[in-house]
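What follows is a single chain, given as structure tokens, in the form predicted on its own.
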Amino acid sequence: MSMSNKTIKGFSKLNKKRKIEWIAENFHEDPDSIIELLASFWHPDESQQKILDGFSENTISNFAMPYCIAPNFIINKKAYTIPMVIEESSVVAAASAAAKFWMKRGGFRATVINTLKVGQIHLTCDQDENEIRKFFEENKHKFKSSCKELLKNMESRGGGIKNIGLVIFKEENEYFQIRMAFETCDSMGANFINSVLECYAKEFIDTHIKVYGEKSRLQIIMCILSNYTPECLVRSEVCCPIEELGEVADLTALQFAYKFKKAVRIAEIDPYRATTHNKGIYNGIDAVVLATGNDFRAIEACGHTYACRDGHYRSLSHCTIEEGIFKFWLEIPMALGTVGGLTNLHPLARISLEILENPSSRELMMITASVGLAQNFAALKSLISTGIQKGHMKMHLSNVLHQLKATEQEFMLAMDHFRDKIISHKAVRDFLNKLRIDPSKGSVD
């Protein structure tokens, strides 16, 4: 296949059928089969597919992800059934197991600490720092007034600009920024924030030109919200007397509690462990964020930045044992919305919010943080007792059997055969091959 066949001009202007044909003709040995496969994932309702196509650019099909349910979450004494979108096989099982474990021990207690989001106007100017500060302080509320039409609806709901400040960076000559704190109520608010920032910046530069005339050498570099929202913070925790933890595998409740605490402490001091530890937290968080039509990339970027806010990447969760009480918690920044964007457009996102009984953005923050904590608890519980591979490999076996097109009977026999054996793709394939040669055996040793 020549290089010229793999490049194309005006791809976005092609209709969907021609896009698919070009992909099939240039990147697949059997074009008809790839066209059929891509079409098989289209939504059968044409109007729904049009909505899905509109979410992105150059859409040719839908990428299916498992839409799952984790029941039995008790959060602030209320029962929740949690929708989760994730392809990692053990995550939903682990979250459900942790929910069931803590359901009998008071459940999760969650609270929203704050919900402020951040927007930034980045500027350059060769003026003296004191002169810039003086100009800003004398005019900052005038600039805000220029945005009143954009702010009106949000302010009527209790939101809007909550704080405006000037930040001077010593590390970069002639650079400063205007940093704003926003309350966006139940919306994530990205478009609202960016629109206000651009409006404010225009008034800022227009006024600067009026005041300084030809001496004004102010330049706007960019206006954009920040996905780092350390003041949009939620906390979730579980706690109980140590003895109520019960025996876990071969560990007494006391042994389990102290071993668990040590595992969390390791993640607080070692960034290699902290990375995997926090990834486990986001296994749960991302799954809920995806299911509700929110931006999991922004949520993760913010959380990982928060994890190294003191200059050292650390665990997002923490554990204490004091006066016989085991406590496990996390505090995590999380800017979520329940109105606007995909939350209203995506059919399954709407269903997810209905299953969660139409929470506010604050309630969704508490739900999502609690699922992250549950996921982290389940992973650590396995790691310090039976080991992580027992559950993982069981699910891996299921995936391999599906890949090898095992029948229901073969599935059951394989599950029984590998109960106490090392699982590998080759071992499973050999087992099935032998079984298919002589199915009357019923099992193969």
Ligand code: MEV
The other form holds:
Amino acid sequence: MSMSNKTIKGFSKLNKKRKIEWIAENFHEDPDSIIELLASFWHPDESQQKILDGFSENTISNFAMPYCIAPNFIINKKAYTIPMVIEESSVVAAASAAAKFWMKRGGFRATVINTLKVGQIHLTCDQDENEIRKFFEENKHKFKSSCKELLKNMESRGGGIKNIGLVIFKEENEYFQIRMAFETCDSMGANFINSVLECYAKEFIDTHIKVYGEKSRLQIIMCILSNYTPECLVRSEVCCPIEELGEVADLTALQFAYKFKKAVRIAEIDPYRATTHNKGIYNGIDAVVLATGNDFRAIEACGHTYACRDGHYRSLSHCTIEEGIFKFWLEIPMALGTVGGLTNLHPLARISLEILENPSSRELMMITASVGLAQNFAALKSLISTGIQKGHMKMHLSNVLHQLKATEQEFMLAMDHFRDKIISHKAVRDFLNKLRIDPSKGSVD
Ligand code: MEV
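Now show me the form predicted in complex with ligand MEV; what you just gave was the form predicted on its own.
Entire complex below, previous chain first.
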């Protein structure tokens, strides 16, 4: 098929059926089967499907992901059951195991350090630094008043603009930035922040033209929130006397504690290890962020920037052993919302918030950070004791068996057979094939 057949004008104007037909005709050898498959993932309730379609453009089906539960999280003495959306096997099992481990040792202690979000107006102007600063200082409250209507609601809930400053970058001539700190209460606040910025910028430029007339050569480059929110910060911590850690595989509690601390230290100094270490943290965080209808790309981007705030990419978690006390904690920026956006629109996000007993955004920050810490603890615990593959491979075996449509009996025999063997797709297929030809092979090597 030539390239030209695979481009299309006006795809967005086609109805869903025609969009699917075009995909089927152009990208599948058996168009009927792909049409059937895509349709099989539609929600049976048309009104629910309409809601899902509305989240994006050119929607042709729903992409299913496992919606899972990690129970037994004790956070600030309260028990939580955590909804998680994740496709990676063993993440939920690991989070649950870590939650259970710490449940017996006092649980997670979490605190919100601050909840400020950031918005930026980027502008160019050929005035010198002192002149633009004078203009800004003289008028900044007037600019803010022009956003009164937009701010009213948020201010009545205790939010709004908390700080406004002019930022000057020495490395770029004629470029200035107005940076604002916002409190957006329980909403993530992206639309609110962007609307306020645009309104503020308009008044800024209108006033500049009024004051400087012809000479005003000010240009707004863009107005947009920043996803870097180092002042929207949460901390979660676990700690216990070393001996309470107990034996882990063949490690004594003391050996485990020091090996664990060393593993965290490696991630504090080596960006290669830090990236994987932090990825493990986001295995848990992203899963909760997705389940609650928040923006996992924003949360991750922010965390990784924070991880290299001193110019060197480092671990987001830390560990100390002092006076016999093992302490492990995570400090992480996290701009989450529990009202507005997808949090209330997506039917499963709504259920997730119900399962979490309708937390405030502050509470959700503490829950999510604790899941990240649990995930990190579980990963390091495996890595420094049994190795990660033991648990992973068990889940992998189960996935391969499902894929090969193993019966319950075959499933049990395979689990037993591979207990002490290397698992690969081929090895599992060969095992099943042998078993299917001669069932007596299931009990022997
Ligand atoms: C795998 O998704 C995550 C881990 O690699 C994290 C880590 O190495 O700390 C197990």
